[in-house]
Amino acid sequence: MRAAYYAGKHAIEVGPCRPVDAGPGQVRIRVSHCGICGTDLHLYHGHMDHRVKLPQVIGHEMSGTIESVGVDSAGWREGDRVTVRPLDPCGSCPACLAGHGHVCMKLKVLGIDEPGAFQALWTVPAHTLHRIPDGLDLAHAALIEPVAVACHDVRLGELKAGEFAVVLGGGPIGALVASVAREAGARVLVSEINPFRVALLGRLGFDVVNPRESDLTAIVNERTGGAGADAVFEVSGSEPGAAIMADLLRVRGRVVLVAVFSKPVPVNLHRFFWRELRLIGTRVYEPEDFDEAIRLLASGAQPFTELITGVYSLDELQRGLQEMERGADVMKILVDCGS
């Protein structure tokens, strides 16, 4: 059984899984597959060392089967198929008293704070546990997390059947928000520079513009009859989506900022005024999240496992992430943590 570690900037070190005994509250579990995210991206550039104990096992987009119970862990059993929502608050906050414990004050991530999931055998505190339907493939499981991400995303942004909604960055988790608008039932417009990412999200029936090649702000004044969109969701992080999101929109519309910016970045704030707009602030998720992600991929409603480009094992980890670093033909990609 093996595992693959953070050894530091650009350093991933695969060797000897060390499981953990699931104690009090706690299950373990074999782990199936793991998905390459942004984080880990952020991780493995060495922006997040503050955070992490080295060498340390990161991963959090994950599914699996429990292979140990501890005590005080009623409801779960050897066997049972899960995936984890990786947050773990410390319960007594005032964000956690208020009933906000994904944004905790004092909130540890899973495989970011604590160990993660690219292993053969991870120890969780039960309460982060969901249930996998039977039906669902324990690979395609792997994308419940940022389904989650995503459905976080439009609910609270409030979008509703009929509306306009563009979406800024077509990359994993744009289109996962583009995918859970329209299922919503939303038309949807995406924003992408990414030619590989352009022509997927065209073959999954996006309606999809590449902002270097066409005016997007004409484009949406066109589909909308001059009025704006209901709805932008940033998740570009980029200055130019920061920059034109604004401008986009209706009266009263809204902005769903999902992107994480590092650094400050101009904004229209004469436009937050003069169209009375909203800024919406999303992170992470939610229970019902999870719960509604799982009931969307188990439905096959909509195309997300199309979005998988490779499936790599734990010792081609590091080629995963240089792949997403220099922009490769790649949308998803997970690995297999049990081969």
The other form holds:
There are 2 protein chains.
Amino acid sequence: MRAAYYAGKHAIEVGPCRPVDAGPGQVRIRVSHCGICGTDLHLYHGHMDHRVKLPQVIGHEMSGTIESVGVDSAGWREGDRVTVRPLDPCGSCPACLAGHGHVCMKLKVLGIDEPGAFQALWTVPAHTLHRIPDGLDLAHAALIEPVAVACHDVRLGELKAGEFAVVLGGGPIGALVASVAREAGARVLVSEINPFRVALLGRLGFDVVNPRESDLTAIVNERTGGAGADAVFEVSGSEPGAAIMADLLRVRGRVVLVAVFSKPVPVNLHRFFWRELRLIGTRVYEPEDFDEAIRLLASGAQPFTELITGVYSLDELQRGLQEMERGADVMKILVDCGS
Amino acid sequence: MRAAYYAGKHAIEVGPCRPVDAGPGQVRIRVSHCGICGTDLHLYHGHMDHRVKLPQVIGHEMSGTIESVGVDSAGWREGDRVTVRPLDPCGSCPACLAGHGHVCMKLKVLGIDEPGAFQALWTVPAHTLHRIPDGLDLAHAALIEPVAVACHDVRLGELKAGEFAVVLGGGPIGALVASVAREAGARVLVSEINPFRVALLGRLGFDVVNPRESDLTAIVNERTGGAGADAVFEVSGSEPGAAIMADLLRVRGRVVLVAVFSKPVPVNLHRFFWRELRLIGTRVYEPEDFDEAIRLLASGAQPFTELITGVYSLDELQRGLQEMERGADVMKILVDCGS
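How about the form predicted in complex with a further copy of the same chain, since we already have the form predicted alone?
The next block holds the full complex; its first chain is the one shown before.
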């Protein structure tokens, strides 16, 4: 079988790989599709080399079919269509003991701290599995993981029907957050600077503003009768996003922090004080977010699958990363791991 | 009668003042005591000149006795001992309509946007009044307003018994937050750099650390078994405080933002993401916070009054401001407005 390896900064190698037997409490999955995540791009840039063992198979947004089942994996059998919630918490740190294992203080993320899914056969702990419903296409099911991120963000942001939400950053996660927020009944405005993404989101029915061309704050105030937005999802990870996020909110509004900021950035804390705003940090997902993501994808309620702009072979993984890197006309790229 | 006026940057003038009759819905109060607030110092520095009409009587942390009652001020009569919740919301902005009048978008604060309490007779809307219980000394009752700030902060921070709270900044408000947090059953650690305040808080039984002399993060981790604090109250308004606040918290911990930051400062948003932290902006108080502050002060449960380090005459207001300005050995200074 074959796998795509991260082999060091800017280097992806595709080559043979020896399948790992499913041990106790494990299953081996024949991987169907695996999406390329922003985190994979971050890995590719060498920013997470302290967490990987080179060369390492990466990838964690996947779908597939169980190929073999180890002992002590009750409830699962060969042929089951599954996706993986790629988190392996320690179970004993203060975060785990408090019931927040998804942000375990020693969390192992499959595809980062452990081998990932850009390979034909992937062996994982059975406790990470979620079942894919019959009606959901396996390629589309590779979106479950990023949709679960969006479900987590909208849930922790306590977004309610009728509220006005601004999504700063209309890349794959921003687009999914906007979709889940719309499904929750919110009015959604997306702020995005990439023309391809602006156009794509516009075709999907979103109200999209390019903040380099329009006054975002003025537009939000206009849309909300001068009150400000109920919630802002900061998904851009940019200094301008961090600088403006608080200014867009109504009194007691919420910033839902989704993006990964690699260094401290200036934040208008005065506005948090003045309007009694809240900021809610969010990271990955909990099991219920996977359940909700599966339900939403299976329902077909939102055009999630329209965000897939390409399905590449394993050999084309590096091409996909390069396209994402240069801001090409792409949104979500999947890799067909069976190809 | 006499009043102390803010007459421009670094200028306080004490002179005669004509009492204002209590109009409809108003009462006139014979002011007993009025504390000097950090906001008064900010005014004195000229930073809020856009909000005042010179010369203007300032002051808003007061206690007194009703001297006369205007029409339509049902429920109040001459001789009632009262304090003033010095907020006058517009009643019609989106914040007021949503029930958040204390952070009204056109809020008038008595003592800033309207004349204040550093005078013998102060005329205010009756809707701002809270009754002072018989057993509570009028001088001590001048602490009700700042204690209400602390009650608001602890309430919005949802601090629970047994939690570990860090208070960054042990000035008057930090000391009151620490006291209210202790009363709520939390374990409290105060971070303060002023030696006089460190010593005073130590005498009052608080665990106090000077972060310039000790490693605050290491101490918090040690005190919490490596988990981190449940809540951090940022009361210092300093860049070092903003820089460290997130680093002190456990997974899903809360920063309660109390201080006024006059400009954007760097914040470690990565830590908010990584540990799913929350930041809760807080400003002034709501009526229930005044009720709770009165209850706490009357109960004598915490040594609030030990924070009073001086009671000055109206003529000494500027001296008090100068002492606060230079970081002298002071905590809370009251002005005896009847002197």
